[in-house]
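Listed next as structure tokens is one chain, alone, in the form predicted on its own.
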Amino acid sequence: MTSTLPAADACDILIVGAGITGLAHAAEAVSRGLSVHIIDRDFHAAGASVRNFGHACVTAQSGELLELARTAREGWLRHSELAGFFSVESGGLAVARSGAELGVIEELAAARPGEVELVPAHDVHHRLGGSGDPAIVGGALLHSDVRVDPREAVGRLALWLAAQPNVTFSWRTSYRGSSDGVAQTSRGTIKAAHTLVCVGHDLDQVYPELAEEFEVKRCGLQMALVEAPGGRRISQAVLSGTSMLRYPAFAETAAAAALRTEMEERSPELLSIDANLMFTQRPDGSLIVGDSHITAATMDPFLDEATSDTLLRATATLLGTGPLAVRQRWQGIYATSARQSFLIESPSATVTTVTVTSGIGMTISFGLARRTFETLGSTRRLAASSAGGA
């Protein structure tokens, strides 16, 4: 026999998952005057939301993703101020080390005047802390990009939400399904007008049919935290040629085909590990560097040292320095699908699943949250539903 949480704990919105997607939806619900209950099986966020670069890569998106990313950018800056976590609007820096890479960023700059600004090689060297790969021929500033410290931002956002009226957290609480506005959890039942399931790559643990239908799998990454060589300060998130093959605004340019051909000849070792060679700097000066990609239904936990060596050597070359001093290594995991960049589905009338399936959760989550609530309907309707079911 399961226990029932007190009636006072009935809420407008139950959110399953306290990663950035879940917390962004909680923040959106709060802004609409809704009561929120957030549950998470862990004691704090420990998944994809803290294992990434902390980079809202706004400028490199296109189409619908660009629209979501621009909305999310506003959300990051607003909640950084409200919750008191580090954020910086210094943007991104795409580094070109060949004519093919330069061609891609020149084409994007022509299409996005004012948002993408070409800079000469000497300026790129300066922004990399005074030196860099001698092969650098130029670069581009990505003015809309925002950075946070992923190890701080999600925790601070959760603390701020917990201090808001009508917000409840239940940590170490697992979700077991929902029916007719009543969610079953490992600690009893919770009444909610609507449940939002934001569990990332663990979608298959709660709604396996959805994960199978939309081909949602796990993407495993290898990343590292390294000392900044010589105490360098690097204001922008730094992207390289491999990034230009992954992010849509770059990859959709006509010049991208020539870049891929060049990379296949020049850097096959990076393509073989599906690398996105980039790095960001945390407030303490350390650099988050990465990353490689491998896809599987179940992710093995073992890190490949050859992959780490490839990424670290390539990062050192880009910086124009010697071997990097590694503080930490880790495996990141996020949800991925070849079919869509994000997945919003409703397995029942009172349950919606929201999953970012492309590794850009930090970039679009606040934008997705806005869209989710616009899709669900008015605040008044949700509140009326909650009152009727209490």
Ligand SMILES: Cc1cc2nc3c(=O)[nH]c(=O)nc-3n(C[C@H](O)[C@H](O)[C@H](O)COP(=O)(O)OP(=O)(O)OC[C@H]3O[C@@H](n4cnc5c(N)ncnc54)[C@H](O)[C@@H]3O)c2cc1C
Contents of the next structure:
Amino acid sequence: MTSTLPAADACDILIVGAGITGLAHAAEAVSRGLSVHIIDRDFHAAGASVRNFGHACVTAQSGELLELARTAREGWLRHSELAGFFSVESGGLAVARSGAELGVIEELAAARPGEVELVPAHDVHHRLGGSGDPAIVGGALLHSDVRVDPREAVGRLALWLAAQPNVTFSWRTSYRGSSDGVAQTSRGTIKAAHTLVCVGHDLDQVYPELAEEFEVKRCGLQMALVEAPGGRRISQAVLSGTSMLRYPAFAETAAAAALRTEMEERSPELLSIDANLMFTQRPDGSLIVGDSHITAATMDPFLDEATSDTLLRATATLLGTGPLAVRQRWQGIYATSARQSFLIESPSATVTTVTVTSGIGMTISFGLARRTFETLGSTRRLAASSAGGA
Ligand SMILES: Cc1cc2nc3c(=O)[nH]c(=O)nc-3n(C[C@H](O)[C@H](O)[C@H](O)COP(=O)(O)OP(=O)(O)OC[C@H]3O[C@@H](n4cnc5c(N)ncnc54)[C@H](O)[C@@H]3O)c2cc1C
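Same protein, different form: I have the form predicted on its own, so give me the form predicted in complex with this ligand.
Full assembly next; the chain just shown is listed first.
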């Protein structure tokens, strides 16, 4: 580990933050022939991008987010091949255990034929690797969804980027602000034609005035890694009724109101922890299970065992099995805001901050990256104003 920056200290694009937002923007810059310098204060990515479900939840988005997610889906598949990390187009599975849940997925399937496919209860049981909750009445396949392994994908993407010409990485390097195209870091200065600050929930530390103006707070989630009961293989990302209250394509259906009323009676314990009960399977067979949500300006580090219990019991019920064997528990934090799902702001002419302010950074980052560069203007202009290239 060197204590100063590498010689290539001038570039077209400086990216701050090596989570999925920063790396997707780096990949977009590389595809446009720009020189890129990526810095991260950590030794490797350890933020929200490695703590999530690895679920590109494309189908459940709507409007602008759906467009971004569709672009991002292609980004995941292309880079999975280029960088050699696991991805699977197995889609998602929304499980219905009541007439109200069925009403929501039927309405969505009618609106999005071909992308959302209703399946009968016996098929849902089969896809859950055996027999799930006896209460299952049906389900929907969400065909556009993609899964990656969050613990692998971002690291491999960083390695692939580092091997590209004109890409420089500086780890353990903190950003301290920019002025006149020169970024100050904990290891010295970097000249960049443009700086993209992709620091996730740390926006509140790097540009506190932006976080305040756009009401960006921190959202803390409790997660667990469990053994798949009986070694089941479950290909789809599995969503439940709580997900239907959160993701826009479900939540915007007329039937969602009845579902909320029903869940207030049926599952108050899940609503009280603001759960999005879902799970995905990693390539080694373990299941990533979550999640609860709590919003705060500063997140308490203490995990609540009662919250974990609620999530684990509800997951076991969904799987129609007994208590789950837990391997790991962790807290994830992402940026959240009641005002917008993502935030692209320019605190100065040569600096743009890109923050996903909802729990869909894995779903839209590659799409946002395309959008950011289109907004920044022609790559030729960026390159021409470069401080000299890497
Ligand atoms: C538990 C959990 C589950 C989730 N599930 C999903 C899901 O299934 N699907 C989905 O689409 N999204 C999901 N999300 C949301 C998604 O993970 C995030 O939106 C996304 O990872 C944010 O990526 P990021 O790169 O912006 O932030 P991060 O991954 O947090 O990366 C920010 C990086 O910036 C660096 N940094 C911060 N400050 C500085 C500084 N001053 N100088 C240099 N570097 C700095 C940090 O070290 C970090 O590496 C989930 C999130 C969590 C927490």
